[in-house]
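First comes one chain, alone, set out as structure tokens in the form predicted alone.
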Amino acid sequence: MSSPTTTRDSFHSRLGFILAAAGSAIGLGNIWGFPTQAANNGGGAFLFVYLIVTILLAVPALYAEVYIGNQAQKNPVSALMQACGHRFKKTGRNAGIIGLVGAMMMLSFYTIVAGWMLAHALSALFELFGIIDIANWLSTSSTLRNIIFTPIFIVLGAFIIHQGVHAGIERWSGRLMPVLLLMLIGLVIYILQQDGAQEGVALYLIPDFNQVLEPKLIISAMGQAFFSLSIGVGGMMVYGSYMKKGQDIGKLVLSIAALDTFIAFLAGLLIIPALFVAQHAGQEVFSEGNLIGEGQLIFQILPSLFASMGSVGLIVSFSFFTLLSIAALTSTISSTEVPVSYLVEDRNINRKHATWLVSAMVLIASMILIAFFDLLFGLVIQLLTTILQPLMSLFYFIVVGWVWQRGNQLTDIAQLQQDRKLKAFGFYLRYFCPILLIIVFINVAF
């Protein structure tokens, strides 16, 4: 264990924490996954359920995760051991280890997809300069391309992580997040001016309330909300631990959730109208109500749309895939920090060595996924987003509401501070959140 006199690195400002945590939350889940899920699940109906699930479950789960880390001021494994007390110490440690495994699972497939984004961004750039053969190779899916670009992205994340919390994570999040937001808004404005876009806007913003109680839609929205906010793998817990105690966690969490949801909303406003622009231009986009290619839509449909726009389209394509690459990078940073913080604090490995050790393990896991892509890739994503992340969130609710100091931690603090709002929230988190999560799982199982 690390010495108690060791000074932990930390965020130096509230804004730095918000941008870093929002960067963790805002990733491919928002800009790639959310629009795909929305398009395949009724558009406006999915958006409506997603917002409800985010408010009722995802935000409280995010609060619980950040709160545990902030109170413990330790990495997720040690934080959960402390929160669970002496009696359930082993359970807390095991849950923390499961979170580490979840973070590694996320990184194993996330870095592959991030490599696709980087390759497509470079493809548009090479085509713009007339280097067509390389551009075509970069835009065509292949095992060789995965083997080359996945390590590139892993190294990019490691470069930022090994610099530390303030000099690396906080500083780079402060640089990348404003660029991401400006690029996304610019692309939305451009796409909404194209022919056919308004039909996509109508599908996206006008819900069909007959669909909102469908089990498939609800579980998809829940999985998307938890994955989008990076809940359940310890990333938000470790970020919370880098914030000094005494901060208003509620306001910080609401700021993160609001920014994350806003980005997801904008991504839907970009990609779903873009699909209808492509359809208006003669491309086949939907088959029997579902997207052709589903998760591959941005690599099949959108590049064809961009190509039909000439040189301007190549610039738009480069901007779009650069945007996705930045979003992927900010998310991989937090997931990588989870096992790195554990190795640094609990195993006394220096940050540089811990970073490259974790990166090597992620590379091995990613290469296994690439080798057995058809068998493992979709399975790993499904296990993480629809099972592991919601179950870990359920565990956080139980820890904060039932186990911590053998009672309700939030209610205990609320009584000391005579804070009725915090006491009501503690009651909600203790009873309603676990029940709602369990109901969703039962609904899906049967």
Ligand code: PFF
Given for the second form:
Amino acid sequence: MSSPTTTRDSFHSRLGFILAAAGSAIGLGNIWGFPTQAANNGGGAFLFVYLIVTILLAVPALYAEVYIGNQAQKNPVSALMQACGHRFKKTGRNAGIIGLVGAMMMLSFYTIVAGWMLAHALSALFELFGIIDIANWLSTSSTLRNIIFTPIFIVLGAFIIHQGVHAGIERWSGRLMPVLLLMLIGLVIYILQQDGAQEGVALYLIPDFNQVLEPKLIISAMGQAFFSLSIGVGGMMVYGSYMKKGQDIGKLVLSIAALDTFIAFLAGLLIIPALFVAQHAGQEVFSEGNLIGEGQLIFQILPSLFASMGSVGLIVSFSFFTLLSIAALTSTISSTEVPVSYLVEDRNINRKHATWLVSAMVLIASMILIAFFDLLFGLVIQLLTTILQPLMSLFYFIVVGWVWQRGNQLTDIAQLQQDRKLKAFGFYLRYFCPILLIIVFINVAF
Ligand code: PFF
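Mind sharing the form predicted together with the ligand? What's above is the form predicted alone.
All chains and molecules follow, beginning with the one already shown.
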């Protein structure tokens, strides 16, 4: 049933993979998720744990995910099935389907937040043209705004994805990321000169070591790290499968992780001081140590930061939110590609139909989230990032770690076993990563 490898679309270069994978990793998780979580979890303590968890667990998990996809050269459901070998075929398939559900969960809330970004970009544009009423409406959160902008965003993503891997994904991904990076750096420099910023910098950079062992903090940091590197739903696996075999995956993974973490770090260095600048100016930002408004606050803080720049601020605001919308788009694409590749390869549906079918399902899911926003929005994010993604990573560790030893399906690794460094890494994936993950889980449960 699955189409032969020769007809499979793929990235045309190694750089194509890097750009697409970085495009997947860098998104709302970095600029909205990370600073919000850091602000809610003690700033420096969160940053500290986040870095540790990224190095110890998220990077190896990313490696395992890309590796499985690259070896199998198939969509995540078939790839996991193959990686599990004949005996555990069914388990592999079920895990693949769970990942697919995770990708849909991700899309259901992600498209809503991305819609907020689009609305804010347009708001700046309307304000620039003096149409203040509409600008105000666009920058104020409301159900109607969600109902309009979520579908707009979903359609934009579908439009790119149905063009295929090379023409669509490779060409679009990562194009504007250097601009986003420069803009973040510029904004950080600006905010650090404002009154009150120093307090934010101190909170962000100086960890309170009494907090670093708090289970809630550790699990949030871990979930955030997995989410930020797009691990556990098959998005990176499918990109790995579009890359030719025989690449140095370790190096690729390290560069993607470094870039992603650097952008998250910068976003924190922008937003946490910005919160304190706003507080200094009399705005209420925290209540009982938590950010007000479930992560929506940064959508008030950022516009007031841009407003403080005078009329240039409107252009900055427009560009910033446009770039964020694009960053969100490249992340959405990789998640959408998970069910799409499955439908195309295993269910024989053509790419166009598969794309629109998945988009329609995402639309329904996001509308349900909008209808029961208070109940579902935070819950879906939490279920995905703190349970589903880490559990899927555990599964990847077991698959790669143990199959590595036995050397059955994932053949390249078995051949490379003579290499001492790789052998040590194999040991690390096989024992250390799963045990560490299980300890974190037990720690949270009790
Ligand atoms: N890594 C993306 C972000 O930080 O915004 C989110 C993401 C994309 C998660 C793709 C999962 C995924 F498959």
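Just so we're on the same page, rigid core means the largest C-alpha set that superposes within 1.5 Å between forms. Here the structure is a predicted model, which means the values were calculated and not measured. Residue numbers count along the first chain shown, from 1.
Once both forms are fitted on their rigid core, the CA atom of D195 lies 2 Å or more apart between these two forms. When the rigid core is held fixed, the Cα atom of L138 travels less than 2 angstroms between these two forms. With the core held fixed, N75 shows a CA shift below 2 Å between these two forms.
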